[in-house]
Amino acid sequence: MKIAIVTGGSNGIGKATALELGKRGISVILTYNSYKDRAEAVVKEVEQNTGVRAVALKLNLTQISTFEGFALEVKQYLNDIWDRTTFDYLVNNGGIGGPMMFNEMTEEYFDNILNTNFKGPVFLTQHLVRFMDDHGAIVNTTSSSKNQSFPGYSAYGSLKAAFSTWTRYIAKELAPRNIRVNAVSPGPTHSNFGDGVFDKHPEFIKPLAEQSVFGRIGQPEDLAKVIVNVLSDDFGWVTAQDIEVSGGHLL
C-alpha cells in the first residue's frame, strides 16, 4: 500500500489530488490550516469513494516550529493505521495566492507569501524526507506565473520561480536515494486561489480562457490527474523538470 501526504489537501487542486490518489488505491494523509471541515469531508469523500484510508491533519506552513511535532503526528499515523515507519509520496501543494502592487506592498504580506509558498515548503520537507521511502517521489506546485509578469503578483511570481529553481536542487541531492524531484505549474485553474477569486468574481474567468488555446480556464482535476501521473512510476525517469499545466495559456 503506498502512502502519499498532501498539503493544502482541504479543497481546489489539493482536495482533487487526495481524491485521485484514491482512485488509484493510494492512501492519502492530506493537511488542513483553517477548514477542518472541509478537510474532513474530502476523508471521508476519499474512503467512501475509494475504500482507501484517509487522515487529515493540522499544518501551518508559517509555523515552522510545529514541523518537528507534525512529523512525529505523521509518523505515528502510519504506524498505527498501516502499519508502516515511511511514506512513499510527497505533494507540497499548499500556498496562498492574492495579488498586491509592488508599491503598495507591505513587509506582512511579503513574509506571508514567502513563508506559506517557498519557506515552509521546504522545511517541511527537510523534515518528512528523513523518513520518506527510498524510490519515493516529490511533486511541488509552483506557478506559471514565474515566467510571466501580472501585475500585482512581482512577489507571489518570483518565489514561485524560486520554488522552481529549489526543486532542481533538491532532485540532485535526493537522487542518491532514489527519490525523484519534479514541479507542476498551473495556469490560471479554477480553485480557491485567492480565496475563491473566481468565486466571488466570475468576470474574470472570460478573458483568461480566451488567452488559452482551448478556450477555458483550468479545473482542479487537470492538474491532479498530472500530479500523481507524475508521482507514478510512469515518469520513473524524470526528475528535476517544472512541468506547465496551463491549457497553452498565453502559448
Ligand SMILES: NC(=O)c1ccc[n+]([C@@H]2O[C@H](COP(=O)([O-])OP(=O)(O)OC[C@H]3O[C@@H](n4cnc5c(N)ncnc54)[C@H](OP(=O)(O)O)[C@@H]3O)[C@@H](O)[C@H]2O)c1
Second form
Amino acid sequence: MKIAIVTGGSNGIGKATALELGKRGISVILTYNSYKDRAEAVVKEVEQNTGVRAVALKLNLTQISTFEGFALEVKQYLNDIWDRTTFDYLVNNGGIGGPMMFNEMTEEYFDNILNTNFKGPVFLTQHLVRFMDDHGAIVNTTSSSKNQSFPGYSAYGSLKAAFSTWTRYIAKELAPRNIRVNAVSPGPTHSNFGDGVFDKHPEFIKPLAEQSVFGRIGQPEDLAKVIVNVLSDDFGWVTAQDIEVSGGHLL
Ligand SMILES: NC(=O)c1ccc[n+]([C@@H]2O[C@H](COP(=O)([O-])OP(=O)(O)OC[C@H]3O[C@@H](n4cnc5c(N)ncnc54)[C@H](OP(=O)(O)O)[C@@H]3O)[C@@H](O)[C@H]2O)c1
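Return the form predicted in complex with this ligand of this protein as a structure block, the form predicted alone having already been given.
The next block holds the full complex; its first chain is the one shown before.
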C-alpha cells in the first residue's frame, strides 16, 4: 500500500490529485490552510469513492517553524493508521497567486508568494524527505507562467521558475536514494486559484481559452492525472523534468 502527502489538497488541483491517487489505490495525507471543512469533505469523498484511507492535516507553508511538529504529526498518523514509519510520494502543490504590477509591488506581497510557493515547499521537503521511502517520488507544481511575461506576474512567475530550477538540483541530491523529483507546470486551470477568480469572473476564461490550441482552459483533473502518472513507476526513468500541462497554451 503506497501513501502520498499532497499539500493544498482542500481545493483545485490538490483535491483532484487526492481523488486520483485514491482511485489508483494510493492512500492520502492531504493538507489544508484555510478550509478545514473542504479538506474534510475531500477526505470523505476519497474514502467513500475509492476505499483507501485519507487524512486531512492543517499546514501553513509560510510557517516554517511549525514543520517539525507537522512532520511528527504525519509520523504519528503513518504509525496509527498504516503501521508504517515512512511514506512514498510527496506532491508539493499548495500555493497562491494573484497579480501585482512591479511599480506597486510591496515587500509583503513578494514575501507571501516567496514563502508560500517556494521557501515553504523547500523546507517542508527537507523535513519530510527524511522519512520518505527510498524509491519514492516527488512532484512539484510549478506554472507555465515561468516562461511567460504577463504583466503583474513578475514575482509569481520568477518564483515558480526558482521552484522549477530547484527541482533539478534536488533530483540530483536525492538520486542516491532512488527518489525521483519532477515538476508539473499547469497552464490556466479552473481551480479555486486567486480566491476563485474564474468563478467570480467567468469573463476571464474566454480569452485564456482562446490562447490554448484546444480552445479551453484546464480542469484540475487534467493536472491530477499527469501528477499521479509522474509519481508512478511508469515514470521510473524520468527525473529532474518539468512537464507543461496546459493544453498547448500560447503554442
Ligand atoms: N489554477 C491555475 O491556473 C494555476 C496555474 C499555474 C500553476 N498553478 C499552481 O497550482 C497549484 C495549485 O493551485 P490551484 O490552482 O489548485 O489553486 P487553489 O484551488 O486555490 O488551491 C490552492 C491550495 O493551496 C493551499 N494553500 C494556499 N495557501 C497556503 C498556505 N499558506 N499554506 C499551505 N497551503 C496553502 C490552499 O489551501 P486552503 O484552500 O485550505 O487555504 C489550497 O488547498 C499552486 O501551486 C499554483 O501556483 C495553478
